[in-house]
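Below sits a lone chain in structure tokens, taken as the form predicted on its own.
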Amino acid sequence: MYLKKNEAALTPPMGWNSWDCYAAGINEQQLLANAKLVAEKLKPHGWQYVVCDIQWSEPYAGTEPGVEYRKFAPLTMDKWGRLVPAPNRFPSSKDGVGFRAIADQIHDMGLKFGIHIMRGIPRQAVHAHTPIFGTDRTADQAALPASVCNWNGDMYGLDPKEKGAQEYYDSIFQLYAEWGVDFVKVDDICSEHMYDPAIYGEGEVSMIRKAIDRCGRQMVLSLSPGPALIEKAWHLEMNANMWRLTDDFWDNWTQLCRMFERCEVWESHVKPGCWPDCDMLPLGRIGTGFGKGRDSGFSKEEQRTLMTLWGIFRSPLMMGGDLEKLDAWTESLLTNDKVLGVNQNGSEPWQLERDEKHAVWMSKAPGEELFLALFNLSDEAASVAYDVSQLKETYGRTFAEAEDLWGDRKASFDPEKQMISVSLKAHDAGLYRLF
């Protein structure tokens, strides 16, 4: 069980996801007009996932400007208690075809397709008393009326104990098998804000990875949103392949900076087929679907910084802009093939250094090569250095020449004192591989 967990995600996963632009608003349309581009432009740099974010059984999410979820709105489900698409946004849905339509143009475009989930069952199920596909339970008598989510109200918790909470699970992953689904988001069930014995995910976490592992079918479990709690690393590396460290991260300096806070504290649980989840991309063109679309926050050295943590620290890379407007400028940030090289290729990512104006970083290279990266994390451009040598002892060789792996951040090398050293703009970063 453990080893075909990780064979699904054995090195970070690459793709797009709704979320950032289009909200709970996404249709069919959009969906396979992004997964075409991803195809077009990113599949040949290795990204390959296509992921529908929330509320996709919802018929008139998205449709008020501003409101991210309706409450008690109703949702599209079958005689099982299953959430199903709902037809008037994804019409190949129809007839009890679900996402199998939409999930087999992707796959002919040589992509993997994912969907969003929350945890439990839809309180829609357990007020109508739906039966539990398979057993002589109703939605009522496996659910947690009191394990509500406090910012989406569409489900109810699973109860591990009931009978029924267990065979629900394995219902939607099989439903979910038969559409070809390759990627599942959970939310609701992976933050320290839920650490309570009542309510903690720890119960359903497992009891989503038996579903997975019955189903027949290899699928990356990707766990949001976060923080995710240090305590549990055990069992999230045990189940999940994916787990968020923080709440939805946005295109502001402040949430770019404390990501290297948290990329320290799960450093050494990154591993294959466990990859601590830093979050989506907000690049490019963001936030149509909240109603105030606009071009990402982040300067282009900010999103230089970006790239570069999410890739030495080896984080899933799933890019949230739209698109269809995709410009030159955030489509060089994600196929600069050296670049991806460090997040796909590296290992045993570690921050060496850190500070309030600079920060380093280093992972394993094949071979007997180093990458390295350099931050400016001050508000004025400054010089940031590092001494390789203190690695010697680690890799046991000394370093001849420094490759920029951005290619125009070219640094100063110095192969008899192993000293680097480059200058940066105000919250840029420099990446390098060391041979």
Given for the second form:
4 protein chains.
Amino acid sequence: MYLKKNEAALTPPMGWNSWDCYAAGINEQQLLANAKLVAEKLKPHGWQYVVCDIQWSEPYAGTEPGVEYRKFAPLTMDKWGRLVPAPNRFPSSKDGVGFRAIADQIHDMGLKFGIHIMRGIPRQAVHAHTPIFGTDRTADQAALPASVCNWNGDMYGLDPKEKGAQEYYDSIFQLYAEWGVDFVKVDDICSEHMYDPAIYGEGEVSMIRKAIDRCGRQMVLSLSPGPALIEKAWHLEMNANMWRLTDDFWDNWTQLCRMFERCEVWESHVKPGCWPDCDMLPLGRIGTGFGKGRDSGFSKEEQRTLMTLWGIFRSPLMMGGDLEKLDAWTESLLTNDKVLGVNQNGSEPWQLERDEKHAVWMSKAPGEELFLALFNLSDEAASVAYDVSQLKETYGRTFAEAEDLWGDRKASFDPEKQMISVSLKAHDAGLYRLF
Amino acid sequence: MYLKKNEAALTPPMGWNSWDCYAAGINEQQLLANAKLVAEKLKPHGWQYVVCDIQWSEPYAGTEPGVEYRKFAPLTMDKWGRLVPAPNRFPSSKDGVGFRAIADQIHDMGLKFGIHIMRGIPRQAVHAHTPIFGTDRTADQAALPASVCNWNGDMYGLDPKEKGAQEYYDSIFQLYAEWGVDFVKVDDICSEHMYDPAIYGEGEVSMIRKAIDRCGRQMVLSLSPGPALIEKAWHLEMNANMWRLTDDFWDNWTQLCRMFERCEVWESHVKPGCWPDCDMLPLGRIGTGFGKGRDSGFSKEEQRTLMTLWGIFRSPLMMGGDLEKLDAWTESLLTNDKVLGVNQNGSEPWQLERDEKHAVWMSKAPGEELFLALFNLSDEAASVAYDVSQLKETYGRTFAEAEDLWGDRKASFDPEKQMISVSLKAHDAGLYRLF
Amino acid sequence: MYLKKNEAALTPPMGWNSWDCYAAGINEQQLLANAKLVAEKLKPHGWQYVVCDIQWSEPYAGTEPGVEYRKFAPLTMDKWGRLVPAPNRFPSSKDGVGFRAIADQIHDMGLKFGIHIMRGIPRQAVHAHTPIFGTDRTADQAALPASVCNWNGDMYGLDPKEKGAQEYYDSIFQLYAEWGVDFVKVDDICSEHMYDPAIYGEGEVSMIRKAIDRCGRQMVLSLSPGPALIEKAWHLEMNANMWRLTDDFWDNWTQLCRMFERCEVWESHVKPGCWPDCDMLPLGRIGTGFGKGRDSGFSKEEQRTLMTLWGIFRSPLMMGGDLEKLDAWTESLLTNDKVLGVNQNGSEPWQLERDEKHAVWMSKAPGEELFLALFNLSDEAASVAYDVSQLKETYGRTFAEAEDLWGDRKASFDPEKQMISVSLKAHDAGLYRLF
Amino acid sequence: MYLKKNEAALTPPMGWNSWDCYAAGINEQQLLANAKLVAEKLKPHGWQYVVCDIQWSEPYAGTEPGVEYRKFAPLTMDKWGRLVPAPNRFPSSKDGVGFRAIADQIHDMGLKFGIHIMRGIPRQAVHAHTPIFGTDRTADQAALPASVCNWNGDMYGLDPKEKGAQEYYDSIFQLYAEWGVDFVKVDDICSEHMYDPAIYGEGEVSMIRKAIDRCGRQMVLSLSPGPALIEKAWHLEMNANMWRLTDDFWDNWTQLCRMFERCEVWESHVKPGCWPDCDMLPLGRIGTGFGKGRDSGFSKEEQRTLMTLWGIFRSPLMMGGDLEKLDAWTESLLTNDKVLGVNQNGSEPWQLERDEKHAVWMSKAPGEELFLALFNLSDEAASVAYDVSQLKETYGRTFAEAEDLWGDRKASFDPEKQMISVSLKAHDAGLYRLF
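Starting from the form predicted on its own, produce the coordinates for the form predicted together with another copy of the chain.
Let us now look at the entire complex, which starts with that chain.
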């Protein structure tokens, strides 16, 4: 079904996001420094978005070690209850400029600019009875008193049945359009408990969709955090461009292994404009803003597995590590054009096999070719094989060769038997083009 | 195990509560009018408490038809963030008197006085950074941002780990002690979702217990609404005197039938000072304050079943109907001393049988006698019988006679076979003393 | 993704099934009588399958009133543990003929023949250690002792890890191919609890798929009962042609209303070869074999709603009522070619709106036209409208007219505003082609 | 409430059980060898029962490594469908003697004899239509086809609504009474899924209770495995003497830690005749029959914690290790009369405090003294303290001294402040008598 909103993201969005490294404390200098590195090093390989994550309107976010969200902290807000960047952290935002100046710079680099927001309306606006732009309503009238986020106390949800709710969303997206925002990551809106009748997150997704459609600027709509409910796939597909499959993803094997379960569930919902989202890439230098600065805890094999799964499943790719500390290995992962090409050019990702020890995925490659990924999920080195002849029915053809897309995981392919196999270290993966 | 808090309620509390009739809008005149009728008509039969239910600090509660809780309505509060009665509704409360004058009048009638509170600290105090009495802390510092009630937006929960939380509870119970409060019904604190780590209702129960123990006045602690978790029986028994078995109970047979399931689960937790609570008695004239004024929807048989179950199970008995409109039938239910005596003097209530069509309960009567209740749960008239010889082992004796405690449900009792049976209309019950 | 198994059902299967009328007791004469009526009255409108439902190997099924499944009843079985028709009920099956003679007759009518089976292997074969055809294994070796059906005690599940399990399925599907079976409804295999590790229904689906692929005859694979798990959509799509969305569907409004919730969840999984199944049509004369013979309890409006939803959603259509007692009204429902054409020729069914009172569905009609269904779910007459201009983006066109496909539910369509609306009785529906 | 069945176990049963060491393969020689060691070493300290666990009627149980339950293995059964010991494993059972000879020997040692049974009736009896003793019914008529155990395929559950079900239980308990059985551990009857309507384990518990009451011999009734449902405490208390709080308990700290959660839930249900059961003691030499022979994986500190918790909570104490390989350390645990005395002589066990790092339990000691247990649940050495003055209200007294019951965990007790504290290694516990 053709939907105009899909045009905002015809391929899986690729970019950089501040969270994994800077947590709630990113500032203008850091943001722009990373943007420059995206432009310089990653843009040639298709990376495009620079996204400023949570708490940019909280002046002292990130100043208490280990505290991302200071309880009831005053936020920087305009007279219509709209959050704006804290000027001590984003100096160019002063005097009503907001994110406009930063967006301009990022656009000048040939990149696109994204921001994070929490669903809803600031609690401080509600308790101050702040007026809503373009209406005779005040924030308290549109807010839902029990629709609160479990981990961040800034906002109340908006009540779709109340006049003023849609108008508030309209007012903020109008502002974001003025700023030049290209991508919005909306938070506290996509997990299971959003469908609680006291919260009604589904209604907020619909209001946000409408506000974007009305704002006059194309924006990618990304919903966080998961797990998104598969029962609501239809609603997500109608309204958003990306939605998270899990809660926050970090650098441990257990989470990576469980992502295979989620990709299995969501495979038939991956299509242009609709990108079930495996979350950011916790690669390179991460954790700094959390007081837990470290190099990614994934082994090199696990990093390949991560890039291979995100690649073949066509997840959005959002680098989370600090680009100012980008090492050569991590850079090589992010700039392998053949692997990235699977993500950008495949179609109809499909899990062929999975058990506790291995998985096999395919997607259609252009020209009736085939992308095939072989994963060793076990804790020991193992050979992983797949009988490609099972796909003869699907492809109406056989394959003559298998190109190793990572470049150093050469598989043995027997064109007669149509059997491919490769020896893989524990937690490693191979990715191939069959033609 | 002896606990001093049990002394506040050595028998199941009996009284009147404003909710079922007046909803959130009870006022001083109505409260005292009902109190006088408790004193006049019910006190001779053991009724004692007069409880002012929810929203007494909200000046305009009850003024919008069908709205019990006006969203973000300003509450009457002292400078320490403690809610006090709204003076337009409770004129005697002006000038810092609070509920003192009303309590005095009720005490002068020979009765005891109770109030309702929501757990937590007012949101308006939190967002105004109101100081907490006797501390250098402010309300926002002690509050939990995500610990909110689903159906009433007035309060934030308190964080037991934060200094100021216990002190706030101490400050309000000190005030209640000054007023002369004998009974506190704490709301939004007893249902399953209270054990969510973002809410931590268990910690609030413990703080409230401590605050009562410190306030210098004995008070019954009643927790609402249910369903209380049976897994937490141990914690409830250590801290409270009453806790609700279900969500709000109203005048329909389905709810009454389901109460049998809950009583079954909780029977071994009924003991002096610990009263699993079947909720108020929606009898007589109710619903007025909800804009749904009506006579109780229960048939007369169902009303007997209700009083019989509450009686033998030893539930607290809190009359919910308007005593100014008390009809003779309802009064007869509330003044049957033999039936009330089962509630007050029985011990170890015990379900002997239950299926979809009938139930049999017993409790120990003083002097090794036996209270026995027979229920016809089916939708048709039926005979309900019980073979009392099964209890011979338990009592070490047999019984010679069965006294009909309701007075018009005479059972046939065969002393030889120790068999009791009675013909009951649909949904009716009989209650007997065997001796 | 092209899968050969999809070719067995490129459009939603249409046919007749014995269950709703004959329960577990259908016999040869009844089956053939209904087949003749399918051929005569329904075949010209696209109906094709005649399916013999459960217990055809149990000689005395249907002889005890109200008992569909007689506990541990001996079944008619060949020496390889394969169930065959009970000859007292299906006389032509004697002497090893099985269903061959019946299938031949049905094929001669220009129809296709289907049978019901329970997943697994007969318990009586297991406890008799019956050999499995073509192996040196016995039934007990391949069976899973705890993989039993909750409502029918005939079978044990098969253990995919045991040699003999796949071979047993191969042996029965080879027999069915010999008989000339075109459609197999496998039971106790599709609901949530099938994914319990002690049951492993997923493995049985895979084995059955493989057995069909090997048997040399194309067969539609239909899985029962639901609710199928949406998380397992990927596995169902790879292996089956139909799978049930709910437990058994009968003639009451509550179930029909809930079907809208299930269709919402499954809409993006409807495609050629893959037909999420709303279950049989309990229309006309039903319930006879259950001792509850009756005309369908649905009002005429509800019957239209049923046919409209099954139609636009592209559910398989399996008539459940007794065709020997087919009344003119029911026949008119089953022979409305325009409505059936929506089911057979639409694509990409899509729910546009739904709340407690109404629903709007669309699917793509051939030639960039549009099928649109308007439902009044409320208990009162109401006007249901839809602003078709919302679809302009999707279709790149507007529409000039709306044809009423039922023929007597004419809608008002305003081509300028692209607004369609119709007055509908309670529980009624309209179905339109916009062009 | 006095119930005669409680007299079978007025104190927590203490004994030895074959499972933890011998799995399903125990034989007569091993059983008697262990019995002799119970008599010799443990009986002087109160140990009394010798229990032969599962599969004693299966001739080849224990012969396939790693397989406890051979699928559909033929069992030794009498002509009434009653299982009897396999004579190759229990030679004295031949010629209809059953367990009589073994019971006699154990009785002669001054001990009591227990056996394990699965609930229900053998599947082999059902499929052979074996008659039920004293009735005109056959096994298939009384069995429930879907009431099967997930992990052992021997039995069908019995249907309380069918004639023959109670009679079957009567027939087996009559046999056990003839054998001289004093203790019956019934399996597959106590966990959550027993309340599934297709299984109806509750009805089986009631039938077993009745069968014991009728058999003429006092027997302890022990139900397995857990987790028992706390909602069903009332039914367990009316019918059984012991019921399991968890699934099988083995020698790892995670399970031991989680037992504290279960004891908390069940504390108010511990009373004479009713013993919530923490399961057997996997101490000393265990696992042999599972092909995983080992010394208990618990550290010495954890073993103390285990004995202290089981002790103060008043769990039944059933030694699981091989007494022929009993080491001095383990023997010292099982023969510390002061610690065992807490288990046998305490009353009203009560958790006073628990968080992730520590726990404090008490029970009433005879003569208004106090038993107190302090647990260090953290992974590091820590001091654990308790302010005993909090119990002044409960006891009406203070304490002068604290006796260290383990003998080498001396606590510091300050009689003025009533504060007790002790330094404990990781996972260690102290146990005290205050007087």
